[in-house]
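Below, in structure tokens: the form predicted alone, a single chain.
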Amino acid sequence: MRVGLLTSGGDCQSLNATMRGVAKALYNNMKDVEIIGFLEGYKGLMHEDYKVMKPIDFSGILTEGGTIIGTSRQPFKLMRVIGADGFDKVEAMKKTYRRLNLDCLVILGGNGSQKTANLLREEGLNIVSLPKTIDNDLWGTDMTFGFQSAVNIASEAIDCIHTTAASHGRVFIVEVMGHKVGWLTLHAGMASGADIILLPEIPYDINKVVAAIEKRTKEGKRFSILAVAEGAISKEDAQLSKKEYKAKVATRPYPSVSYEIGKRIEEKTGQEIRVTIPGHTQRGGSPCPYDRVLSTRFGSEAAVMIKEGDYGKMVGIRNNEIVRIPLQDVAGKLKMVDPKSSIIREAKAIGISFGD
């Protein structure tokens, strides 16, 4: 059995833990297994850049962040675009798969990576995929590996802001990763007691945001903390077409949306505003225990699927039970935060403002 393995897209803390789960379960349950690790994601598959992995390669990496075989971003929309040099990315990947006599390919990745995984399935390759993303936005699974570790880091950043915000009596904005989906900001904000949480799915009214801050001030609370997703959007901007909004963002005189929000709050309240951006620290470091367990379960199930020849599916989890989801059902679908969901209702019930 020859199994290809690659990690694609943005990195996260549990990629190594998941690969370890796949490898250990394969080695323990099949007699003759060879694992081929493609370097830097789909790029390695395209250009036949790989290494033959040994059992020792998967030893001691459960707690190690990042990915031992590297990763890269390969936009799905360009996958079928032939380069100026005539290079056909899809044909190149298929050729590598067949030249190495692979029985299947295991892909660890987020939304774009799953779309490419499904494309390769449609092209006749045996694919098993695993849900990686700190955004927790993959359809069909309750949880993705990397999410809880990122929540822990973002929460700690907001926790640390509390003391300095209280000391100086300022408004602090902490910008959390998440362009299209706000799960990470929502969970980190709730976990750390943010007073205002702004998400891509719930366009905000700056006047409502200011009103929430002023209400706290009148109650004698000297500071306010906003957890803002990097993809947070105002009600006015939400009315723009995608093209109009992209053009506006391109000419925006601020480094990010948080600075724009901060400036508008400052103008309306006269309060000092400070912006903190944890950035890529949210992807880094060691995976938390929850992710280590989840990754091990995901990897182990992937190995069982390989042994059974059950391909064309993504491993997921629902109600704490591992499930197998057809890739065609996953590809291209985002799991968004529902503004009418119970978690939003519960957050609002304790006084958290979403600016709406």
Second form
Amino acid sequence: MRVGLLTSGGDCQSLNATMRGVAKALYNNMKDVEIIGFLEGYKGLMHEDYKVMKPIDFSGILTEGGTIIGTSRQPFKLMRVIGADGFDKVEAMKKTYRRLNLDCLVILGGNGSQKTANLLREEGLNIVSLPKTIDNDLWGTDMTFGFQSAVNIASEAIDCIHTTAASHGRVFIVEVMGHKVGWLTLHAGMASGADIILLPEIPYDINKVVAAIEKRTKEGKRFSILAVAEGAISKEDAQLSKKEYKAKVATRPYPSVSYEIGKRIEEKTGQEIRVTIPGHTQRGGSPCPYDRVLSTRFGSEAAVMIKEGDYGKMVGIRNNEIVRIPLQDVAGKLKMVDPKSSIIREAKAIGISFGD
Ligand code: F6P
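Having seen the form predicted alone, please provide the structure of the form predicted in complex with ligand F6P.
Below: every chain and molecule of the assembly, starting with the one above.
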């Protein structure tokens, strides 16, 4: 059995833990397993850049963040675009798969990577994929690996801001990753007692945000903390077409949405504002215990799928049970925070403002 393995897209803390799960379960339950690790994601598959892995490669990596085989972003929308030099990426990947006599390919990736995984499935390759992303935005699974580790880091960042915000009596904005969705901001914000949480799924009204800050001031609270998703959007901007919004963002005189929100709050309240962006620290460091367990379960299931020859699916988790989801169902769909979900009601019930 020859199994190809690759990690694609933005990294996260639990990629190695997941690969370890796959490898250990394969070595323990099947004879004559050889794992080929493609370097830097789909790029390695395209250019036949790989390493024959040994069992020892998967030892001691449970707690190690990043990925031992490297990763890169290879946009899905360019997959079928032939390069100026005539390079056909899809054909190249298929050629590598066939030349190396692979029985299947295990892909660890987020949204774009799952779309490419589905494309390769359509092209006839045997694919098993695993849901990686700190954004937790993959459709079909309650949880992605990397998410909880990132929640820990973003929460710690907001915890640290709490003490300094309280000392100085300032309004602080902590900008949280998550791309187009607000899962990470919502969970980190709630976990660390943010007063205002702004998510892409709930466009904000700046006057409501200001009102929430002023209410706190009137109550004698000297500081306010906002957890703002990097994709947060105002009610006015949410009315724009995608194209118009993109054009507006391109000319925005601020490095990110948080600075714009900060400026508007400062103008309206006269309060002192600070912006903190933990950025890529949210993807770094060691996976948290929850992710280590989740990754091990995901990896172990992937090995069972390989043993059974059950391909074309992504491993996921629903109601704490591991499930297999057809890739064609996953590809191209985002799992977003539902503004009407109970978690939003619960957060609002304790006084958190979403600026809506
Ligand atoms: O998808 C993970 C993620 O960290 C997003 O939250 C963020 O928007 C993006 O990747 C950052 O990408 P890059 O590492 O390419 O800057």
